[in-house]
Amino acid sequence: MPTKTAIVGVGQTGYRFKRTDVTIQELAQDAAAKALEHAHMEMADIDAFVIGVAPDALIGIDNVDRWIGQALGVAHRPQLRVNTGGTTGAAAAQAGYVHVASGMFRTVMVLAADKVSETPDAQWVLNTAMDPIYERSLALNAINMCSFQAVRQMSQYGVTERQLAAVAVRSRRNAAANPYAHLRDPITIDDVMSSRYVCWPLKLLDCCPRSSGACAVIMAAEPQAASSPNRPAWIQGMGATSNTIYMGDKMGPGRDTDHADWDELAIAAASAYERAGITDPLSQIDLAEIYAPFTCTEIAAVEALGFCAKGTGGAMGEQGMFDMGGPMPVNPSGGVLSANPISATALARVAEAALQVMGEAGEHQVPGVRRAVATGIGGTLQFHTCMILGDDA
């Protein structure tokens, strides 16, 4: 049987476009120090480290994990680097969980950091993820591959641009109560609708920002977690899956999945739900922190997580189902549309879900949370993760 494992400490820096005042090592130190303080622990109490960082080209430092590890003082202790694109933080969290659940370590710090602003144009780096023969010459990138999803949702299910805009409005409204969020100014439907098109039908305010920042969580085995002065956020279940890297294989007739949907996330969620004993997600989960860098991706995610039927996510969101105070609050933190430090983004979803279970999410706390779900996506939408956090082991 796996060792019962919980998150007992969380640390985040503020997420901003540029952090010229600190190095990435100092960003990591800041998040680590905050997580240790929250957990009432010292660095000497940590048995192993999992560090999630982006490709070196985005940061401008070769083997940046070695420099971060040195800054944290991890000499003579195990250290593992993880990188799966946008899913990096969530994949690091899952690796951290396995470190503890396997019984190898009592405590593990999972840390992710990013300074996307270090490269003059991150999109040039991200574009190289696409196949150089079949896809890169078409200028396929992270933005238009998601715009294709929005187009498919419109065609398949009747999703409207105003329904997409409603996702952005809710995210910003929630972010206004989160001091760590990058974009905190409230916006209206008209603001979104009048913002310029980036790639139709996605407009500027349908898209996530480029952010810099760091996030850390401390995981502990049951004996240590049970003695924590904080209310532990127990990891009750997790799941992950992957799909083809080729975008062309995800679109068109005769495919196993439709690009409008996230059946891959549904597979990951089903695995996490089974481990956590969840049979009715809408009644057994209190909130969701979803990795949704574009408004259309959140619509696909709420359907894949079983909160509503396929094709209804846009309408349900427009009607307030996923608002604070609604049946299923989504991204109380403001989500990825309000802060996107790429390597740390998915770990921030885990951290925010943990804080909600701990009852320590501050002004954006959802009352009475007993169980939360956190998701991640990465690669060319090919990696999907799902983690369930709850107030009991």
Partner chain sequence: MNIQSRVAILGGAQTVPAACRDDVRLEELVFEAAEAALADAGMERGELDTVVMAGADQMDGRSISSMMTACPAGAYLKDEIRTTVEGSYAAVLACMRIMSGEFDTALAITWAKTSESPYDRVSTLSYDPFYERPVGLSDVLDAAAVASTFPGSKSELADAARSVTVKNRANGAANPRAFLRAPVSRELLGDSPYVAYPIRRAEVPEACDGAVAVVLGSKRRAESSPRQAVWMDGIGWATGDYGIEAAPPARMDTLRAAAERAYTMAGVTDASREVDFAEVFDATPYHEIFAYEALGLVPDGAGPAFAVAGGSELHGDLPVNPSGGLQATNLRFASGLGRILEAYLQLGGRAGPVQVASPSQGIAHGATTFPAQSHAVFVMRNY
Second form
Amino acid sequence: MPTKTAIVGVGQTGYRFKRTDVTIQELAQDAAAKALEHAHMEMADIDAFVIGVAPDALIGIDNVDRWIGQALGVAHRPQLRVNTGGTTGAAAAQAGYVHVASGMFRTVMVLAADKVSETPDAQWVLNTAMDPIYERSLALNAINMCSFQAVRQMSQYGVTERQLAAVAVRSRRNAAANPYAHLRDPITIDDVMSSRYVCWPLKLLDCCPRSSGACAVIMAAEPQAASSPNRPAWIQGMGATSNTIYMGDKMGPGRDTDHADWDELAIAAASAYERAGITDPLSQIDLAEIYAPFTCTEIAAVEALGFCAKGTGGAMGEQGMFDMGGPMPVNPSGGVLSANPISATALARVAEAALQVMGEAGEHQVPGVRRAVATGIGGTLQFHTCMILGDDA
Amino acid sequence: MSETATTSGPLIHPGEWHIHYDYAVGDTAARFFTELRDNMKVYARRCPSCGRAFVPPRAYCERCFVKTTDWVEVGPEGVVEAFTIVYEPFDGLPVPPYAVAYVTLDGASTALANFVTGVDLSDPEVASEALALGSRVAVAFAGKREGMITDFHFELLGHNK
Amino acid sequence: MNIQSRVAILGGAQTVPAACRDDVRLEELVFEAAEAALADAGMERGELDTVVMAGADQMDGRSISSMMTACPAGAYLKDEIRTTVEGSYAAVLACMRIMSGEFDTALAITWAKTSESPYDRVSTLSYDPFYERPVGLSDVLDAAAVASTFPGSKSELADAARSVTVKNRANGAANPRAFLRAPVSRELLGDSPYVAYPIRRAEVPEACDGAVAVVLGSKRRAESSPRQAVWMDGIGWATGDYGIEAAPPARMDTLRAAAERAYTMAGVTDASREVDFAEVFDATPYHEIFAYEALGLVPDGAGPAFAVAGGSELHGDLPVNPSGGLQATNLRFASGLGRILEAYLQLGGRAGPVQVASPSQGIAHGATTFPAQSHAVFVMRNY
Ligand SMILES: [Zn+2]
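The form predicted in complex with the partner chain is what I need now, so please give it after the form predicted alone.
Full complex below, order starting with the chain above.
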């Protein structure tokens, strides 16, 4: 049996477009200090570090994790970097979990930071993630890969642009209650519908911002976690799935999975649910923090997590199923549509889910949370992660 | 030292990060690109285990985890599986608007991405209707070909759901 | 420490190293290694629970390069994760995943295809953009600066460096898995021009392309494995200061910290007596000499004399880099997993012409150069 492991401290800097007042080292220090303060711990109490940084080129320093490590003052301690694109922060959390669950360490800090505003070329950088031989010269990037999903959802399931818009409206409404969110002004369906097309059918307000910021969580093994002054958020299950980079393989007649859907997330969730003993997600999970950088992706996610049937996510969202106070609140924090510090985005989902279980989410707290799910997405919608946090081990 | 450097706003050091790489396409992709360039043909690579014909060609099947074996010609026509029309300019990427589509060429098991021409993109609603999934397209080759994926693009043939 | 499961290597493979593998694209090179490692372990891809990769984007010329390499590494619709520190960290993370009891089997994989990328430019990008990059630091310059901090005689150290390179290139000449198969003489080394004093051109090995993979499994899985299991009983890793180390860098305090963790975990109290051989990071011969001391294979200050006296030779008291190390097979970034593979083959009696006599316990060591050197140390056993 894995050593029982819980999140006992969370620190976030708050997410903004630009942070010219600090270097990325200082951003990381801020998140680390806040997590330590929250956990009532000191840096000396941390046995190992996992640092999540996605493409170095977004920040402009190769191996920037080591620059960050220096700022934490952790020389000669174990430190390991994870980079899995969008899932980086969630994959870092999974790596942090096995540091403790393996029995090797009592405590670990998982930290992710990004300062995307320092390159004006973010989509160019993300274009260099595409197959350099077959696909890079076709101008593919993080936005149009999601457009391909949206057009398939519209064609196969009748998803409408208004249903997409409803996702953005709810995210911003929730973000208004989260002081860490980047975009906190409420918007209307009409605002979304009248915003300009970026990559048809996705409009400007269907898209996430790019943000600067850092997030840290501290995990501890059972004896330490149980004596934490905070209510621990126990890691009950996790899963990850990798699919092909080639989006075209998920479209033709030879496909195993469909680019319209997140069948990969369903596989990762099945693994996490099994570990957590979840058989009926809608009744056994109280809220979801979903990595949905574009409106269409959240629709695929709620279906993959088993909250509603395939093809119905758009309509169920429009009817309020995922609102605060609804049957399954999704992204009480405002989610990725309201803040996207790329490397830290998926870790922020884990952190927000943990805060909900700890009962410390503040104004966007869902009442009586016993269990929450956090997801991550990366690559050409090919990497998926899922983590279940709950109030008992 | 000037005092104004730090009081007139944040101090920014400019940086550049341009690295040159020489990507080896490998023997499998080289054959594909050579056929594009010299013979204006599109070839897929077939998995001996599951029989799927991959285009762009893969040297191995990710599912069966065996090397692919033979070549099969696909196209020149196919069907749109997904598309987008880009209206926003991005640094380093083409000037909008432009359309990119994934197309399953006749005889292929997987879809292949490329630019689509022959559609007026000025009105998003009209253009998206013209490109609707299921539309038929044909491969159109460039006059001057360099053994690159951009040696061809897709031309819309008309709607055929 | 309360480890849930002992971890074993069940098989492994490395592609034949070559100066330039332009017959395959990077992903196909990765597939080659994964396919061969699974075959060596007698396993199918379907039996893998997780794939753990180590890869660095700028080396690969692909942002988030694991997007391209995950499926050729065997991860299609499977659990997968990627670390970026150095090749051996794929094994670090894979071991922890199995030790947790969450996974039964894992494939750890890494690769180098630096024939496609300008290594020196990439290496420069690792430095702090404000204070260090403008000074033109690179990893060879750093290694030279580190060598300058060794407290002993500089001429004795340079002489020992020559002994190490001669030894490793001789081992490489005998090792069918090595890249550089021609031995070198002391005279050739002495005549080689300096790159950055005291490091000579012939002491910096030419890089090669290749991929390395090992299959790992839990104790339960190892019991049904067709091959002799080799156990990963001690693992330690650490990252040092980003700039030049506070202590004399030649002491390799970060490596000492990593080794101490691995030894504590494995119950090794005196490595010089208990270890039968070591495969270590030797991007320059100086790194190997400093590693003798930092790994506790010899007392502090005794590294150069140990090298000159032949103690680390293939049939010496404590063979170091019987494979020829990086001096013979320089898979940049990936070499740490190569050290693990070579140690695995030694402990299974499969090292061929460079087999050391009946070893039972060995050390593998992976590292990065400055800035912020990272070191991972593995204590491996066949009992
Ligand atoms: Zn197949």
